[in-house]
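Next up is one chain by itself, shown in structure tokens, the form predicted on its own.
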Amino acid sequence: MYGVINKSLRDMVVEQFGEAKWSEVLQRSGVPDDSFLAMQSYDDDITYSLAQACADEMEIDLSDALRAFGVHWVENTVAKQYETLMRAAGSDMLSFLGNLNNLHDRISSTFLNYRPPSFEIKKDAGEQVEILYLSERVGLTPFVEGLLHGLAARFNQEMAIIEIVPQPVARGEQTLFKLSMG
């Protein structure tokens, strides 16, 4: 993963815990430095090792970090770094929802290695949305779950996830969201 994913990770945690406090989830995580270069490709596992040691120093299980950082992604890191891509993938939620493959597609000329996830939204007649999540990582469902909740805050949209339903697969993740915008 990029090395934004990783400062975001130590922004979340010094702005609600303090600098000891990442410095103990430093220690614990393995991971020598936290001098992370945004546009930079790091292993996956410094990412994963990283978001342990959180969920380890707070108490919490690995999943509510994971939603604890999809939100945070959302509502700093998002609208601090990315404002205008945001803007320009639409203004409320179900249109930004149908536009995030053309998102990762338009930023994947910044990363080198670029290996983001897809997404199939299909809408029904009344207020119910699916969302089929792919992706060649494994372990990430909990953080699009947040990032879900902190879109619906973002763009002020009522929105309840009803099932979180993983499906087969021989390599990586999917998960189908199934949720209730009203």
The other form holds:
Amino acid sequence: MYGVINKSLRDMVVEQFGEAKWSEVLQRSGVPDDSFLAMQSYDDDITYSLAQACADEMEIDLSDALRAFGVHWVENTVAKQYETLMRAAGSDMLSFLGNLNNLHDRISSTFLNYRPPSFEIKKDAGEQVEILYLSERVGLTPFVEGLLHGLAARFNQEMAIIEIVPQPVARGEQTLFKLSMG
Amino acid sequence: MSQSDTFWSELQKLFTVVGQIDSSGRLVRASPLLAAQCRWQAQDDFYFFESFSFKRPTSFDGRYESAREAVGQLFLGFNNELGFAVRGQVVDYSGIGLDGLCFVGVPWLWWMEGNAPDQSLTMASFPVHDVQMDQLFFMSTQQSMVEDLQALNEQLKTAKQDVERSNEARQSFFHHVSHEMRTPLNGVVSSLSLMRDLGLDGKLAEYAGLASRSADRLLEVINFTLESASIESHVSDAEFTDFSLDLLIEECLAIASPLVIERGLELRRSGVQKFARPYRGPVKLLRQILGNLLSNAVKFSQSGTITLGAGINEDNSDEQADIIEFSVADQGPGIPDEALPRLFTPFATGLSAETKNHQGTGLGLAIVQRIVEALGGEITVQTVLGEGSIFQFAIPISHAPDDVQIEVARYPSLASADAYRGRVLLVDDNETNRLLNAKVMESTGLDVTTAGSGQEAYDALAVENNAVDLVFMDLDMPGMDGFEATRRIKALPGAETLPIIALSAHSSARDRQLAEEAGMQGFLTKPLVLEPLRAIYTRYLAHDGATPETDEGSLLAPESPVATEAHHDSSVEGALPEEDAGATMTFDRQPVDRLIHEVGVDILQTLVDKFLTESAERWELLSGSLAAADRESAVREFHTLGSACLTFGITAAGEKFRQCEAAAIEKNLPGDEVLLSIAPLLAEGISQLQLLLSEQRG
Ligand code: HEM
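Now that the form predicted on its own has been shown, please provide the structure of the form predicted together with its partner chain.
Entire complex below, previous chain first.
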């Protein structure tokens, strides 16, 4: 995953718990150093180890840690650094989700090792919305949960995740999110 | 749909900002984005080229004709009021039915990001192939990377400062502790040596010897630590002055010569290379290196010649500097193979006794090596057992401008401004005083010969009285004293008018009178101070164009400007030492500062070393005479030790010696227990003197 992701994870811990806590997380993760360059691609294992170490350090489940990270990514990192892009991608939650693939794609010409997720709006029937998340990676569904909550907050959108349905796939991960939007 | 309409709608797929402009410059058709951003409706008068300030192309002046000439070039234009900017090009599609000119492009995202942050662009505002989003993402990320790097840099800087600070703190703590250790240790060293002089025997002597050797070694280590801790700052802060290399070499030889003479060695400069040009460099450090190598050579040679060499290495392309090769060779015992590797690294293997026996502790060498390296050189040693060693190093030394005035304040020569010319005979039985005062006199350019007794002086003058212009005569000397010697000299043919100046530790009226009666022309109290000496020189010697003054006024009167009051004259008569010891300070740096000013700290150090050895001998003699109740010799030793101490600012001990001397003269000879009360004062005074000197040298 690109350094920008790992940096965001670090910022989350530092903002919420301080530098000392981060040092402990880092130490626990076994990742040798945290001077991530935003535009450099790092092994996914680094991101996973850091997330796992966060969970262990806070004594929470990995999925809770990933959820929190999803919220942080939308509310802090992206809002601070990439607000123009975010605004360009939509002014309400649904149109934003509709543009998200476009967004991930549009920024790809400077990234070589970049493997962004994709999202499909499966159903858009008033309050009931179904979003399919497709990824080459495994285990990030809770992260997407957090992202969705973060987006709902951003767009002042009432939203509840009714059901999360893992889809059977041979490679990567696909998850159907059944949402209720007020 | 007409062909032009189809073409128009196809254009909208490729570009989001599309406008058709007629030959008057008026917008006649616009894509939805352009229309919305410009708040344009069909039929509105909107003059496209005039509505934007175009930064590109630079040749474009806003007119339709000018736009036509710029077809195919990049257009970047903005309108502050609209908060909109465009990026694209002008094309001529009149052949396909779009009359006039067309502008095709996209919003200029970068301008809008900075100048109209509230704009409502969406991803749909940009065609998919447009790279501005990439660019934006890249730039935003880049900015955060720069911030990261700056933060990292800050961290590194503070970390570095922290390290430096803690290093400094450690250094200064180290330095402080070493200093603190040195003072009491000096006391230990001196007391031990004084204790041994009291004549211990058997086991006691053995233990005292062991203790004193260990203390010496410890002192050496501490001195090394202190010095080596500050080498880097020494070198980097070293003052670069213009100097004459010849003079520097002469000076180093002069500094080493007392020790060389004492050890019965010979000292010379090899070759005849005279350095014609002035140089600019860290003279103090060079002096320290050469001084150290020379004293090392002296220390370990039992016999033979020590040779200091310096020459220019011609294999050098630098026009601004010469590479000077220095060498110090001795004919000492040589250095055994096994000692060679650790010659320059004293702490690497510890200071083993055997190293000490072979080639000293090498502590001085370690320092020399570090300085040489810091100056861009390398020091090497060649040695043959039983034949001697040569230490060599070469360092670049910059040229000074040819017309530079070399300062010779530290070691004045005849060339210096207030130089005097003439031969002076200095008569004093105390070797330290003799050497010291000779240096003081030489520092003003005089040619000084010395005599150790009245008889010696008389003999010298009886042969060649004409060659001497001025005599300084100590009054208190064993055998033929100063008065007697003066009377005899004055009786020599041709010597009636030879000026003879009395040197005395006391400035009593009686001594002055006796001096005058003996035929002396002046009277100076010891320790000698440059100013009154100059007055004497000015009167009796030629100096810079002037001939000696002829005024024969007496210099013997107490109010005379040259007859300074004795500095430490004690008026306590017959009082025993214990009674007023507390009144005097152990050490007074004033006279030492003055000496440093007059002869330079290095020479002074040599003299102090000399004084220390000599006073140890005197002490032994004194304790012998006290034990034997030999009053006459005790008076002499009290006197000598007293005046030497006062010369070097060791006030309390000096005064005590004086009091004892006075008491002894009054037939009130103290017992040898008095030495026990003087010993600590002496030890403390000596250690303070050493401390001051090492500070001045450091
Ligand atoms: C301007 C805003 C955004 C930027 C610049 C951005 C950029 C990125 C980047 C660089 C990665 C790493 C991909 C890799 O290293 O292979 C990534 C991953 C991801 N992004 Fe975004 N993103 C943005 C917004 C969002 C939003 C709002 C969502 C919400 C759904 C989202 C969902 C994800 C997910 C789920 C991943 C994990 C990759 C995976 O599942 O395989 N992103 N994004």
